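Starting off, we have a lone chain in the form predicted alone, written out as structure tokens.
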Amino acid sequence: MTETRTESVDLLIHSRWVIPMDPARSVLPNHCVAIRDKRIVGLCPSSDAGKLYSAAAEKHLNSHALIPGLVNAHGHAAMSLLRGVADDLPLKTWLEEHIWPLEGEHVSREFVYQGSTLAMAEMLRSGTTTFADMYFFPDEVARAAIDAQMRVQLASPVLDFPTIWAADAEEYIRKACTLHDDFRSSEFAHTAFGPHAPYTVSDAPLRKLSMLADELDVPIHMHVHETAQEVSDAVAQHGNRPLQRLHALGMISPRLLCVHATELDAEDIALLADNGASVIHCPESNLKLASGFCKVAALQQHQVNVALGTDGCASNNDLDMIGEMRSAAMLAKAVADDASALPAMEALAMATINGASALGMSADIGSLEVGKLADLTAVDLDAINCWPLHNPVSHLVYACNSSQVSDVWVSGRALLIDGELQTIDIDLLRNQSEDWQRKISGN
């Protein structure tokens, strides 16, 4: 009799459903994921696992959906400390009369590290394992992410005017290149260029960023076509729409992530499609600031990759990607006047594999496939709001809330176990947040 030899693995995670977000958009009932040395080495029916694997540890999730860790493709993490300070205002007033003055008064290395840690705690608790961040002191965001063992892509800011981070565009770009050098070997901190917007960065720095992005093989992360006024002002100043200007500067390519993109006409969409750029949709922030509506269905019909982001807590006011999926799906239907626009599975794709593709990280994250890093999120579907359970993907998008996230792994390490954070001190975080509340409010 021939003895069957099993493969040794570090961890087997069994789940009622595994939804890997593979190209087939599979839904695998009663399956497990095998993990060794931080990566996924196999998926199989749980009934076969004993014949295939010898695991050092096993986790059984009998009522859960196991999905790729969610990817929040745009935000300003440290602005969690400004949550709720300037609500119910239009974008220009909100930004110029409230947010920028508050940032000028309070932003420091300590503000960014502690605010980013607060954001990461919220994101991990709601199933996000990777986030893109555009903010000052990106090295502090990197330090916070490494301490929390969470993945971040740092869109190092670039502007024409001085801030606490840099004096002019040249200094911003120099610091962005230094950041890239400092973290090029990091497991958790990755880099990108983050020119703020076409109206805050002039042509010469944008040309230089386009060249450097190609040279360093990194994305360019930029607010683009966020409001109708931005577009009309650009036409008045430059004689063309912002995307036309960026195209003339050679910036529209698969490296470009266009954040918000609420004001797109047919020519804009064709330009993005023809050049392989991605759009980062932030539905709740856009709704709250009355910035406009992203034409998600039209973009997807033209094969434009659309990912999902929350934006910062000063304009959302949370970092809940599960809620963002639902908002995106509902809004897409209303904008397209089509109830079949953005079905649940594709909303989940926007929050997982599409986000990974936009960030240039899809070789390692965004789906549960052999060879990829073991970034996973478990959502418990045994809740009143999920009874009866006809379709787990539908429930993830249309019925679940973030409190149902029970467990999160990054590189196979558990960062959330049964709802409890493992790498962030919640009591310390609460005290720090209360201190900032007193400083910012003045009482």
Contents of the next structure:
Number of protein chains: 2
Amino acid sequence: MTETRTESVDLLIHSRWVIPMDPARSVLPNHCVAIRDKRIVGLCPSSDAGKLYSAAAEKHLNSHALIPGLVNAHGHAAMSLLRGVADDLPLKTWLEEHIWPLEGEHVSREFVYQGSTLAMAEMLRSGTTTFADMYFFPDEVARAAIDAQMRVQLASPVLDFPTIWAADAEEYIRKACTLHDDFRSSEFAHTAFGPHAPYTVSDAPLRKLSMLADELDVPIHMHVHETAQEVSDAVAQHGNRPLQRLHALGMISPRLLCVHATELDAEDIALLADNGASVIHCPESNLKLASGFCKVAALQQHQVNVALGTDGCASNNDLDMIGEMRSAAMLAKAVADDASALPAMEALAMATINGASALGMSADIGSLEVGKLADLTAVDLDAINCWPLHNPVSHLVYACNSSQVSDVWVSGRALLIDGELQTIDIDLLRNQSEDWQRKISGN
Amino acid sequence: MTETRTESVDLLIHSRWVIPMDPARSVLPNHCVAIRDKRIVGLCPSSDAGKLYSAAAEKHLNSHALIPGLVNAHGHAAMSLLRGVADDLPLKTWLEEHIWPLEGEHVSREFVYQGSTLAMAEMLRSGTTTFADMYFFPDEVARAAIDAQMRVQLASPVLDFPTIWAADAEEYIRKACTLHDDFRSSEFAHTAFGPHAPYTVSDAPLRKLSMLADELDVPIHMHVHETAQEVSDAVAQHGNRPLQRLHALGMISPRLLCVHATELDAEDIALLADNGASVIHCPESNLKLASGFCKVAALQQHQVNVALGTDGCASNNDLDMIGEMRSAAMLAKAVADDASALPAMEALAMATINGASALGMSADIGSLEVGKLADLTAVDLDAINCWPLHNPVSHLVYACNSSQVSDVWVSGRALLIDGELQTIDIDLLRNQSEDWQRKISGN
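Beyond the form predicted alone, can we have the form predicted in complex with a further copy of the same chain?
Now the complete complex, all chains and molecules, led by this one.
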């Protein structure tokens, strides 16, 4: 018998490039990632792997970039069923005459489970491994995520007024706490509080949520400063800007995720920076709804953590984080009037490690580093639109399309193999989508 | 023998939806297009086709939208070989320290032929059938287009200063006229004059081009008002804005294609509207280079024809007109502060019939109408990111990605079948791209 000093691992993934999104922002050619018991246990040049590891399975990605699984930091997954049902309308008409009536008519436990599953199928197919979600029946979203073995952070909705999910702020908060208790030991479903927006939640429930978030150690996920109108209405009504009001309530902290934040002045940015809050930038939703422009470069100059979200399919209309990275990188330059703003590598950071940080999950996900959960995405760069290949990071952000995502792992388990979903029944999903299509639009 | 009253045609293409981009902006479910001798000879419900036509061949597209072949109205095709070689840099640094030196070192007849072929492969794969091109060695671009049987309009470059293509304005113009003569009977290669920009071409050659364009009945394709800097420099130097200067030279006419036009005041817009010039909008290039924002909705309100272009791969970095439509539709809303600006159908018009009009080719291409050349693109809407399918036009613009383009015809000949290119050797192209990659970036 020969003496062996190799370490046993479950899986070795070799890739033409590994782009781990470590603090050094490395781009590692011909490297591999070693995985054991759901976690990353090593990264090394593929040429050294034989000396270091004996692997139960190996995967070879000869023309791919292997990156951390993408983190979609804001959305309303079940709204995938409303994709394209109403476009090109002013925000008020769109919401009041289309989206809200349709939600009132159709949203149910079944709508949320099936719509969230459709959204997860699209997200996994395009490289997302973790998503933050704010919608009714978050327990159904949790169930769908656990069934698909995909990671979610549920921002349990809180509003002042009744919806299908709860009658008043007190009931929303009680249900959010129950959700937290029910899924506290889940590998896939995590929880947060989701007060909808400053203009839909009053001071008393916001104070209570702030206290509970500290006690339970969870984030607060909130639409904040989505439009100029929201800010001017608040000034007229309360005498201060929404972020000033949230600050007075003690809510601006590293727990706070401010979604959209298109309307920020210098004091708003200083408030976010001084108190360590994150911004979730949703560039395509902001453009499509004409909500305004988020000052991404200015936020980053002030060390505010900016993550990336697609928002829901009713206002995007896809859940493609690769497209969203490109939109973010391009738009940030025009908004800053500076072509060097948000370079490709930092757009990729927004879609990975910054998202993990915003969700309070960066100890476990967001980069390919030893000790983290093995959430990975492989993108095949051997495509006409990626020839020649002078720079893989540039191509991931500026030239790829999401059909080039080939493989996705969550906790070391392959959920997408060569473009095929492994935990979601695609034929069932097509049939369900067609049923909802008939019910919703009659098409 | 039975009497037959059916009309013989070469090809019948049946599609789940035909979206012809006719003036009525029809969306025709379960229709077919009949093609004979390169041209469209009929459109009808598929259920009527048997009574009307006997076809030598039939194609069934059961889950597709069949649209006019996309028209990419501005680009520099051969720059595909410089894709991703320099990003995220201020415009001046990008041009002077990267692009121009690389062009000086590498541009040759071989570079242009091979780079243009790579670009055409990407464009055909993503549904484009006609492109306008401004680059050195336009005769090589013509040769590449004829070899691939794809349609091009060559904007033959004109500058005041010497480049690899010509020594002075006189020689550029002489070569442009030769190009026109050489390809005047070509089915695929058409010509135009391409004075680079107001700041690189002086009055005398512009006057001459204006006269020649009238004589030869061809368009003038020019970068105009790309940045605020260009306009303020011109005011400082000449005492008037570039468009005012072009107007004084008699150049603003239906022949003029103003590329970019990000910096337009009310008088500029009136000048374009009153004189029937077109604007070629390149939203992704404008964003990525922080050039500014084109006021698309305002131009359209003044009945200015706005077409769409990707620009070159060095500043985009892809040639994907489906992505460009989405960027245009989304950005126009945010710029106009109006979510109803540039609805999906009008974004599709920008990428088809408006492009054909700008290029002076709308008698032949740009819509699926009887008598026009059979340039068509099929997009398969049976994809997770297009479920449910409430609205095919919305999905084409807001949810599709270009990998869903399945089939493309130019003059009735299939250049892409089920995603496979028919007139370009993809293995040769990969090898050539790898060679250029080694030469240019050493990767």
